Every structure is written in C-alpha cells, then in structure tokens.
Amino acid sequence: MELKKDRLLEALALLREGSDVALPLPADDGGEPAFRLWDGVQEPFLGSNTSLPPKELLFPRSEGMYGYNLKTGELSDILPEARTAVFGIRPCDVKSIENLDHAFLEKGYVDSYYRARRDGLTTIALGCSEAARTCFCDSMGVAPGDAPGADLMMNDLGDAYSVKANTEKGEAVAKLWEGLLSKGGAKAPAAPACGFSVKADDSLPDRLTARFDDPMWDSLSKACIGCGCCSFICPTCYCFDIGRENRGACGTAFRCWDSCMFSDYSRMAGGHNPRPSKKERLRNRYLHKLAYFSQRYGATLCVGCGRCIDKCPANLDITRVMDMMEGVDANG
C-alpha cells in the first residue's frame, strides 16, 4: 500500500486523535531537529536522522519515581500513562528500542517506568534514502532501508510512500488510514551505501575482551575530555542517577540521566572508585557497547547511527576501536 506525501499531514491527524504524536521536528529557536510532539500544524523534518535519538519517548531526561511520606510511610508510584506513535524514527532506531527493552525488561527484572511507556508506543518508520557520512548501521547488523522490530515500516518512493505493517499495533495504524492508501507497485529505492564499514561479527566481544589490559586504552583516552556528550545523544546510553527532593515531610523520588563517563558515576561512598581516570571510563564505555552488552542480551549495544562520532569534540571515533581489533586473537 502507498500513502500520497501531500496527504501525510492528515495521516498524522487521524493518529493524534487517539495519541500524542512525536516527530522530528526543528526546535523553536532554530536549534537542530529532535523528536516532538507533534502540535498539528508542522511539517516534519525527514531530510536526514536526528542529531538526538527518540530516546526520550521511553527514557526521560528526569522522571518521576514515587512520591512518600516521611510521617506517615506511605508511598505512592509516579507510572506515566503515555500513549505516543512516533512518525519518522530511523531503522538504527528502532534497533536501538530492541535493545532498550532487553536492559529494561529482560533477565528477571521488569522496569515498571520504561514498560508504561513502551507499552503504549507505536514505532512508524521510516527508511533512510541517503546515509549520513558518520553513518555504519549496516556493519553493525541494520538494514538503513528496513526496519523489522518497527510496528510499521515505510519507504520513500519520491511521490509517495511504501506502508507495511509489521504488528498488530501497525495494522491497527494502517486500518486508520485506509481510507488515505492506495494500492501501489512501486518498489523502494535500494538501501543507500553507509560512511563507514567496520568488521563487527560474532567473534568481536572476546577480541575486545582479550585487550583488557592493552596499553591501547591509554592511548585512546588522551584524548577525551569527559564531557559525556557521546553518552547523551546516544540511542541505547541508559545510565540513570537517583535522586530525591523534600518539601517538608512529603517528597518525590526521580531518576535522570547519567555518564559512565563521569567520575561521580562509579564512586562509591567511601570514596573508592574503581574507575579512577578516563582510561578506565572510555574503556567500559567501548567494552559495554561492543562486548558485555553482546554476551549477556546477544546484541550489539551500537546500532551505528554515528552520532557519537559526528558530536564528539574530541573526534573520538568507536570505529577506530573496533578496526584496532582486526587480527586480534580472541584467546589473548
């Protein structure tokens, strides 16, 4: 089925009828695109992905918890009772929101907060036509033109758009506008070719593990200045602090986000810290995203949008890392 590009705007209508609606948007003040919600008049921006990832859909910056009560013990969960469709995210994207679920909803813990908000998400994606020049998803396992894990999957094919239905949730989507699609046979333009390729196969997380030691973390750390930059904008970071705020005898837990980046991340409260210098972040960072992700989940926690690499001050590059891996025995 195809939707005709001049009747997006009323298929997005027709969703924000029955749910807030995000999508990349420019900011008011003329700052880069993001995803928003939509306030029924905009155009979306679909030139390129988003410099910050939809993350926040399902990872607030700063959330509330649970509220309680000093005197009296009580305590009250704060559960958010979202219902969003996001229009436009990108294929790395929605293979970033696979492995958001198995941080927070696999291996015998379910994070209550996240699994509201998933819940109640629709996922309506969009292929990319062109790659960024930071771009690698397709070395790290995505396809930049489709997008499987998405409820609902489209193409550009220059007047219109391709719509398939990849759930019951998309279906429900593509039932909604039935009466905008039409039957069409124009295939979708071939995936578009990444910036970069990098050798990232099943043999990666051992041959990274095997350089624990390696004085190449040294080197590597030099250069970086702490600032966390790659850690915010990137899609699957999901680091988050505690914190509480008092008013009298009542208050509100919240959590927001955080950096293994930052020393205060891993200090303990006798003042320890077994991560004491950048070499030791960076190289959790590095070993977290392309190993210790890989061996508990099965997935690589870097889907290659190549955000970290483009924002970087310091011109950091994850894929310098992992073609310093090319030959490495995995048996040290």
Second form
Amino acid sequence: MELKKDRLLEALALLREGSDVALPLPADDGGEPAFRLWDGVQEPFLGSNTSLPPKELLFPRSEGMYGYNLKTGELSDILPEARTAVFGIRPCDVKSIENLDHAFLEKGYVDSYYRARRDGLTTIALGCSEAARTCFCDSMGVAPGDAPGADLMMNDLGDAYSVKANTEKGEAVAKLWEGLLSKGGAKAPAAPACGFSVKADDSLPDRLTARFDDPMWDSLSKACIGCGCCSFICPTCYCFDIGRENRGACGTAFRCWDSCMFSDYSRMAGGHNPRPSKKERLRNRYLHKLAYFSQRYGATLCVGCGRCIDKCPANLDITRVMDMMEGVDANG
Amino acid sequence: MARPGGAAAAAKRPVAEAGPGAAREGNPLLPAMCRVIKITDETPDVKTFRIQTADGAKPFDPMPGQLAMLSAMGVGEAMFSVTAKGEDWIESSIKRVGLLTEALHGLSEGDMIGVRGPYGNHFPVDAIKGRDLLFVGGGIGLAPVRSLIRYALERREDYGSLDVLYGSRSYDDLVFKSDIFENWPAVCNTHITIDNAEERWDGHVGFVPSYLEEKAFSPENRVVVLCGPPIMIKFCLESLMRMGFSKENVITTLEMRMKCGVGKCGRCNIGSKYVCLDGPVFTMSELDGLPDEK
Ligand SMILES: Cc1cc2nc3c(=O)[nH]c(=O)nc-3n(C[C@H](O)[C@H](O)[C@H](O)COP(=O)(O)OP(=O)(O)OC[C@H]3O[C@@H](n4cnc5c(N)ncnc54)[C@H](O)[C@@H]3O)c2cc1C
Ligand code: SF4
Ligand code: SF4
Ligand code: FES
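Moving on from the form predicted on its own, kindly provide the form predicted in complex with its partner chain as a structure.
Following is the full complex, with the preceding chain placed first.
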C-alpha cells in the first residue's frame, strides 16, 4: 500500500487521536532537530536523520523513579504511562532500539520504566533515500532502506510513501489509515549507498579484545576532552546515574543519562578508579560498543549512525579503530 | 565427625555460581522501606546494622556472598555485602567513608532504611562441599566472608576443616570481635593478627600475607576464600601461589562502583561482565580471563 505525501499530516493526526505522536522536528530556537512530541501542526523534518537520537522516547535524559516522604517513609513508584507513536525513525535507530531492548529487558531483570515506555511505543520507520557522509550503517548490519524491527515500514517513493506492516502494532496503524491508503508501494526504491564502509565482521570482538593492551589506545584517545557528547548523542548508549532531589519532607529519586567518558563515572569510595585516564575510558567505550556487548548479548552496540563522528569536538572517530583492526587476527 | 572429601570432591571445581536466571517480579530499582532493629559498634568506623521489614520479616533470603543495596532516604544508596542472616533479619557491616555511609552511621535503632536485593551471584557453596576451607580476611573484608563462615558452621558436616585467618591494622579495627574471639574459636580454627604490636594484645603481630605463609596451610583438598583491601589480596595471592595453591581454588569478591545493582546502568563492568550481576564472587582463575580494570 502507499500513502500519498500530501495526506501524511492527516495520517499523523489520526494517530494523534489515540496516542502521543513523536516526529523529527526542528527546534523552535533553531537548535538541533530531534524527536519531539508533535503539536498537530508542524511539518516534520525529514531531510536527514536527527542529530539527537530517539532513545529519549524510551529512556528520557532524566526521569523520576519513585517519590518518598522523609517523615513517613512512604515510597511511591512513578511508573510512566506512555503511549507514543513515533514516525520518521530511521533504520539505524530502529536497530538501536533492539539493542536497548537487550540491555533493559534481558539477563534476569526487566527494567520497569523502560518496559512501560517500550510497550506503549509504536515505531513507524522511514527508509533513507539519501545517506549522510558520516553514515556507515550497512557495515553494521543495518539496511538503510529497510527496518525489519519497525512496526510499520515506510519508504519515499517520490510523491508517496510505501507502507508495510511488520507487526500487529503496525497492522493496527495500517488499519487506522485504511481510508488514506491506496494501492501501490509494492516495490521500494533502491536503498542509497552509505557515506563510507568499514569492516566489522563477527571476528571483530575477538580481534579487538586481543588488542586490549595495545599502545594504540593511547594515540586514539589523545585528543579526547572527555565531554561525553558521544554518549549523549549515541542512540545505543544507555548508562545512567541515579540521584535524588529533596523538597521539604518530600523527594524524588530520579535517573539520568551518564557517560563512561566522565572521570568520576567509575571512581569508588576512597578514590580508587579502575579507569583512571581517558585512555581506559575511551577503550571501554569502544570495546563496549564493538566487543563486550556482542559477547554478552550477541549484537553490536554501534548501529553506524555516524552521530558521534559528526559531533565529536575533538574529531574522534569510532571507525578508525575498526580500520586499525584490518589484518589483525584474534590471537593478537 | 565424618569428613567427606577425597578425590571425588576435590575434582569438583569451585567456579562462582551463576547469577539470576529467570526474570524477577516487580520493579527491581524500587527499594522496600525496612527498619534497623539493632546496631553494633564494631570499630571506630564500622557499624553492623540488623535490618527487618516493617512487619517484622526478613527483607529477603540471600545466599552467602550476595549483596544488598541500602539507602538512607533522601541521601543515596550503595551496595553492601549481607554479612549474616537470621530467621527474620539480615545484617550488613558498614564502614564510614563518605556521604551515604556517614548518613547510615547516623541512624538509630528503630529508624527506617531502604533495602533492595539480594543481588549478585554467591559463593559456590555446593561446589566446595567436602573441601577444607581457609577463610582469609583483612579489615572490613571479613564482612562478605562471614556469611560463608556462618553458612559452613550451620552445615558443619558438609565441609572439611575450617580455618579463619583474619587481620586488621589494630585491635580496635578488628570487626566481629564476639565471633572471632568467642563464637568461632569454639567450632573452628581461628588465627587473628594485627599489623603492629599493642600493649593489650598478646596475639600474633604481622601482616596477613606473611602470617598466611607462616601457617603453611597445605593446598591439598583446600579452597581459600580471600577478601580484603586490593593490596592485601595481591600479596596473599602471591603467598598462596608460593604455597602451591592453584588459582581455581582461590575465591574472592570484587568491588566496583555501582548504581543499579541489576546489570542495567553499565557502571560496574569489567569487560563483558557486570560485577553486580555476574559477580561479586569470582575465582582468581576467572579474574585472569577478565581485562585488567579492577
Ligand atoms: C559489591 C560491593 C560490596 C561492598 N560491600 C561493602 C561492605 O560490606 N561494607 C562496606 O562498608 N562497604 C562495602 N562496599 C563499599 C561501599 O559500597 C562504599 O563504601 C559506599 O558506596 C561508599 O558510599 P559513600 O556515599 O559513603 O561514599 P562517597 O561519598 O561516595 O565517597 C567516599 C569517599 O570518596 C571520597 N570522595 C567523595 N567525592 C569525591 C570526589 N568528587 N572526588 C574525590 N573523592 C571523593 C570521599 O572523600 C570519601 O573518601 C561494597 C561495595 C561493593 C561494590
Ligand atoms: S565526543 Fe569526542 S571528545 Fe567528547 S568524550 Fe566523546 S570522544 Fe571524547
Ligand atoms: S557509536 Fe557513534 S556511530 Fe555508533 S551508534 Fe553510537 S553514535 Fe552512532
Ligand atoms: S551496578 Fe548497574 S550495571 Fe552493575
């Protein structure tokens, strides 16, 4: 099926009757485009992917966890009740949600906050028809034109979008849009070529961990200023800190994004820090992305969106380490 | 007393037992408000807190070596070993080192305390059945070991000989004095040392690693459980290697900075392992397989 482009806002308005709708939108103040809740009027920003990742829909930069009363000792869970449909999410970012699912929902414990938001999320993906210069998703197992993990997949056909449901949630959207859809959209256009490619095959985790003590980490990390930007804009970075805010007798425990690139991230009581310098911290970030996560969950924690390459103030580039692994075997 | 042991038992490798498998019910990050029912001063900066739910029950039933995330409301939370459990309580011993531990030390009996857990894996209590056990602790490091000592004493016939070798800087800094001087000497071998001579102390003087070598424990059928400050662990391990122990038979616990305790926040990783979930208990040979970021 297909949806004519001039009926997109109508389709989104229908969605908005049953849930919040998040779209890639430019910032009012000219800031970075990001996934924001739609007011029902604004035109979506669809020219390229957003600078800020959609992870906020599932894992807000700061979220209340529970409230407490210092006098009575009462605790109250603050579980979110979110129902959100997101339109315009790209294949790399859809893949990043699969990664967040592994981290928050597997290995014995289910994160209740994430679970609630995730259950309420419907993903309507838009295939890329143009790749940015920093895109390398197809090297990381993502097809720029297809997102099998999305509930509904759409592709730009010129004057219309193809519409294909992958899941029950997606079928529900297609049904809601029934009156707006027309026949067609059977064949998606050829996907664009990525900006560049890297070699990231199944042996990369072993090849990288074998180089744990390599001096290359010194040279790679030299320029890093430890700003943490790479983690904040990465769609798959999910580390968090837990804090508290007190107001009189009441307070809230909250969690917020954190970055393993910060020096006090792993500093222990007494001052000992297992990752004392930026060399250890950068190595940990890269290895977490490209080796540790695969060893634990069987998926790479980098989806090749290129955001960190684009935004790092010191010009660090995660693909450099992958290039350096060319020709290196797993035995070091 | 019958002493199981011999070749069959020795063949079992004491690998750290797996962390939680099946998904847990409820919100794992939400503490339960419990009550401190007893506080014991151990040393000038260590207190032991006995904790019970508001309706008089045990907050949870931990295995030896497992952890509890304790919180002072409005201040913060941190991870502690559960050093003992009873019918309707658990105990943790807490050293005052900073913001939260200061606040916990300020609590009085009857005050509320946030509790979540139990977290982490536990000492391989089944795999070490039939073995002679040597517990080596330094300072507050006796806290995690104590849970296993108590477990073994409650099941005395399951284990071979039990030796506790423990040391601290001074007499005042020895924790669990009633255990190490009264309860345990009656039922197992205790070897206590302090770093420097003191007038009131007629026991052994010297560091834990040298006392360990002096005692010349045989590695035959013996498993060592070693916890304490990193520097003590390092030297004790060297001593144990000289004495002929293999790293597979030396078990320890790790500490890393922790926030969530359930393998989500990413903070406590060593390579692809999370100490809060896959640890804190590891054998020395397992640690050799992890990156050197401890
Ligand atoms: C698995 C595990 C088991 C544990 N078991 C036990 C146990 O059984 N008993 C026990 O007592 N502890 C145990 N701990 C340690 C315990 O968790 C810590 O002591 C506790 O987190 C300290 O918290 P705090 O808020 O009091 O200290 P913090 O306030 O976080 O910091 C303490 C120290 O850090 C210094 N510091 C604070 N802020 C800074 C800064 N910005 N820069 C530099 N230095 C700073 C302070 O001067 C102080 O010395 C365990 C830890 C783990 C991970
Ligand atoms: S964005 Fe660049 S400079 Fe900043 S922490 Fe990441 S790698 Fe370092
Ligand atoms: S590491 Fe960089 S390129 Fe990879 S997913 Fe994160 S932001 Fe994108
Ligand atoms: S404490 Fe959060 S992952 Fe271990």
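Throughout, rigid core stands for the largest set of C-alpha atoms superposing within 1.5 Å between the two forms. Residue numbers count along the first chain shown, from 1. What you see is a predicted model; the values in this text were computed from it and never measured.
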Would the C-alpha of A186 be classed as shifted by 2 Å or more between the two forms after rigid-core alignment? yes
State yes or no: after fitting on the rigid core, is the Cα displacement of C250 between the two forms at least 2 Å? yes
